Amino acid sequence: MAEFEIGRVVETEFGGKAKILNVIGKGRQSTVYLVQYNSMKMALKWYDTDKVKNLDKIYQNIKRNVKDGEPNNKFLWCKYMTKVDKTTGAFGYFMEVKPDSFEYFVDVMNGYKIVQDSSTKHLTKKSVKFSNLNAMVMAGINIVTAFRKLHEIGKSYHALSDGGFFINTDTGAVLMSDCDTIAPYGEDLDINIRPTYKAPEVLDGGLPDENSDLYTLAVVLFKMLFRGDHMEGRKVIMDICMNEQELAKHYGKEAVFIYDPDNDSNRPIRGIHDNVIKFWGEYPEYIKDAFVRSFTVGKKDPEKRLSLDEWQALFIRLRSEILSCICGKSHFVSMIAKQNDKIFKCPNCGMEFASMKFSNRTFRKPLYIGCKLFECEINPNADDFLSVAGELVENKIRPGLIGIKNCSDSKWSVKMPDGLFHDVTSGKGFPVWNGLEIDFGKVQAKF
């Protein structure tokens, strides 16, 4: 199929007309196209007849995904088909375009992106680095909620890339793309492309359902976190001849962990996988054994995997023991000396900090300056990651004194200085002090 010209115009399905302004970017049965339809700039993705097997299934599929509509705003989502051309068949659908603030995935993975100057043309790298670790753990809670979106609905994802989905490195908000292979479970698309996210039973021939989604989950996760590949080492590395049949073997029935604690085949190799090899060693070890787990017994027995639940309470846990300090850095609590139980110390400037117990969990909260409570974490059977309950705020008449601020709409019981328990309201504060006690609910908190 001929690239399409610019200004030339595409009927959609209904009869409106959509006009071809520039090229985003090219797939490998794909192109997507910026268009201006009626007085909205959204994006086009326009299939190569000559490279796409079983273009009628792709087609219902995107059709019943137009009509079934987003599961949440997440998900960049098929809005509408184009006619279907009578001479080949091709056809596309569109979506609406990715914010300028989103980032694509695999240049988040590589650490940059290539831009090019207005004025010179000349082709720079530009940095994309996620702005704290903060935004970096809010990311992995959206995808996972995404997934669950999914999940809700009877349905995963039947591939996905590395351009597959958009993340703001700022706040850790996520788009997901590639909507066009989500169908409900136990359908074949048949798509093909590279096996990097699809699970082993797939690419042995089973048909993709939530735990083969739960896999390609836990490879997205292991991506973002570690910035290389799960299943690329030294034993991929080393194979001379890689072809679609060789890479199928090396994630699938092949397949070798590269921290696989029994097999060490296909460690990674310095100079080759210095990031894997950097940020395994800042990760605590839960979240290390999680992906152990999801790529060596939960490879083999899909119900092994990690559930959904599992992984939210993994980062929200993660989110939980980051401690910001005012020199800059940022710590996972949990890979830091303590000066004791209670007190945190920064590796890099040795300020140390106060922690907090909670009722429902055995590790500690940091507290500093700008430190949050979410809601998920006072109220267990809370199904809202993002929303803040509390903040950790400085007095504004006095420097130095430091309080929580209630931002919930509940009201909880406080335990104040003069040793009383008192009632504090949504939007009001109380001070830090060594015998704060927090009654949330169905939580309590001890400073």
The other form holds:
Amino acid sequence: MAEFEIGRVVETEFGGKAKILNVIGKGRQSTVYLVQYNSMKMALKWYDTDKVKNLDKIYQNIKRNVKDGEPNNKFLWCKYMTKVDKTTGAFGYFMEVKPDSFEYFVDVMNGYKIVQDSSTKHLTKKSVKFSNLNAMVMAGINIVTAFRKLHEIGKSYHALSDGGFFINTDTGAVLMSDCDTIAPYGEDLDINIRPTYKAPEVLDGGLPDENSDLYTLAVVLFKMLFRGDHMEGRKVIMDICMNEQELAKHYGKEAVFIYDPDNDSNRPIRGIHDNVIKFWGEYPEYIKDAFVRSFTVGKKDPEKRLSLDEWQALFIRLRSEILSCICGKSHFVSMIAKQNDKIFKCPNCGMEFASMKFSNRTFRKPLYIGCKLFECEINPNADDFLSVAGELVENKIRPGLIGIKNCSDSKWSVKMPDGLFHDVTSGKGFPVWNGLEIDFGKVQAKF
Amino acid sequence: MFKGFSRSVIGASHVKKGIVCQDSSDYKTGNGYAVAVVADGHGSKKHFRSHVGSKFAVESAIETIERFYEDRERLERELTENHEMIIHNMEKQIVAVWHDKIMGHFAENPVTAEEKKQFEEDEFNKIPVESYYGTTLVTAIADENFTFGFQIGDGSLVAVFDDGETAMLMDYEESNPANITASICGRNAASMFSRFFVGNKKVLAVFVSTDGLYTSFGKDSDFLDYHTIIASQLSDINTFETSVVKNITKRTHFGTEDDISLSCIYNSEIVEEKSMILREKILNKRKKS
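Now that the form predicted alone has been shown, please provide the structure of the form predicted in complex with its partner chain.
Then the entire complex follows, led off by the chain already shown.
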């Protein structure tokens, strides 16, 4: 199919008119255009009828998604259908445009994007990295939350791809795309796409459902944390795969996780998988164990995959184990040596940090200026993973005096330097001292 | 029928410094295809085994291409549809094979005191083993139905087609966006290759060369003309070899005075049939200038 020329008008299903401004991107089965629709800029995804197998199924699914509406505002959802071209049967749909502050996931994985200088037209490489570990872990939490929202309406991804979502690398905010491939559990859109994200049972002909989506989620999270592929190691590299059908066996029936503890035939190779090799050495065991489970026992048995709650708990733990030092470096505490049971030492500058022990968990949270206590950390029943309940702050009038500010709506009971417990209400603070104890209600913490 | 030629010549600057030729080159002709390869070992201090690394890179490329051509029919069938994926798989395999080779060499030949003496202890400990063997790699494959190639790092690839067109199908900038020097020894090397595939033209000859040759020319057009001229001489391979070796040896005294490697693969039937077009092209150009 030829590309639409700039300026061409495409009609919406109900007669609105959108003018093609330029091409945003080209996929294997479609082209995405920037369009002017009334006073708004929108994106139009237009399918190539020669390359799509189940045009009618895809059409009906998008139409249903338009009607059902988005799970929440974290999805670049299908907003309106176009009219169907009477000659070719081709069609498309309109969605919101990705804001400039969001990066393509594939660029985040690669660590760079290629940009063209507007004046010289030269291509240059621009770094795409998370600003800090907090942003990356927040992206993980946001991705899990997006999958949760999807599952709440009984839908799952049928063909997520590298271009399927966008991340703000400063904040960890996530926008999910590829929404035309979201469909109710058990439906068969039969979309031809790279096998990487698909669950083995789906590659084997099964229908996507909640469990296959949990596998897809594990793949997404692996790719984000380790910036590499979960199944591409020596076994896959040395096999001569001529097409994606042949490649699919390495993600389905013959899949071997690159760090399968019982099978070392598919280990990553230096020069090809350097990111994975580096980061596998840096993440805590509980994160690595989660992926080992997902891609070994969870590969064969969908019931043994990590649930959304489990992923959420792991990422919340990971977030609480970040140590951001004033020297500018941040680390997971699993990566750094402890001075003793309670003191963490920055491996970059040697600065020492105290920590807090919470009554509902075995690991300690390092304390540094700017570190946050989240609602879900002090209230085990909270289904809110993003709200900040407290923050470690430095007194503006008396620099060096460190305290914790209660940012929640609850009243806390805090043991003060006078040895007595006092109420600390919302907006108030209290000093961090050696004997500090905090009763949050359902959870208690000790300095 | 495909035939080939390859030669590496030590650069004048290397002779002056008393260092070995860091380049390697080779070619291989198979049933219905041929492959030409050159590699330019980085040669600087931390790449103290790059002459070995470049030899391994050339071997790895030829072995990998031969492996992919074991089922030639299937490869030819699939390449037209999936060349991006297949060529990238070749690149990855080459990196993997090269790693195995250098690690094998390193295991059998631990770093000697002589090699180590130019470094401070801390400085030496920071150099990854791969860097000892660092090199570029340029590979061209000519098939009866198409031509393709890939490269990592600098170097040139020039194709001469049966209609007389001479073209550089990959260039230095393209393989190094933002001036990042790519090397097979680098982190994530497999993602730093650039590649091309031409499926609709018959190739007369393809030349790959290390950058010593390119930098010995002042202009791209002179560099391309040079290839047109030497391609026109391929009908007499003995004369071609003598003249090209003499010429590239002379050229190691120009430009960066670097080593020069040139590998060439050509279709002898097309050369026989179409050399005249090239000669006419050269004559016309001379008349115009």
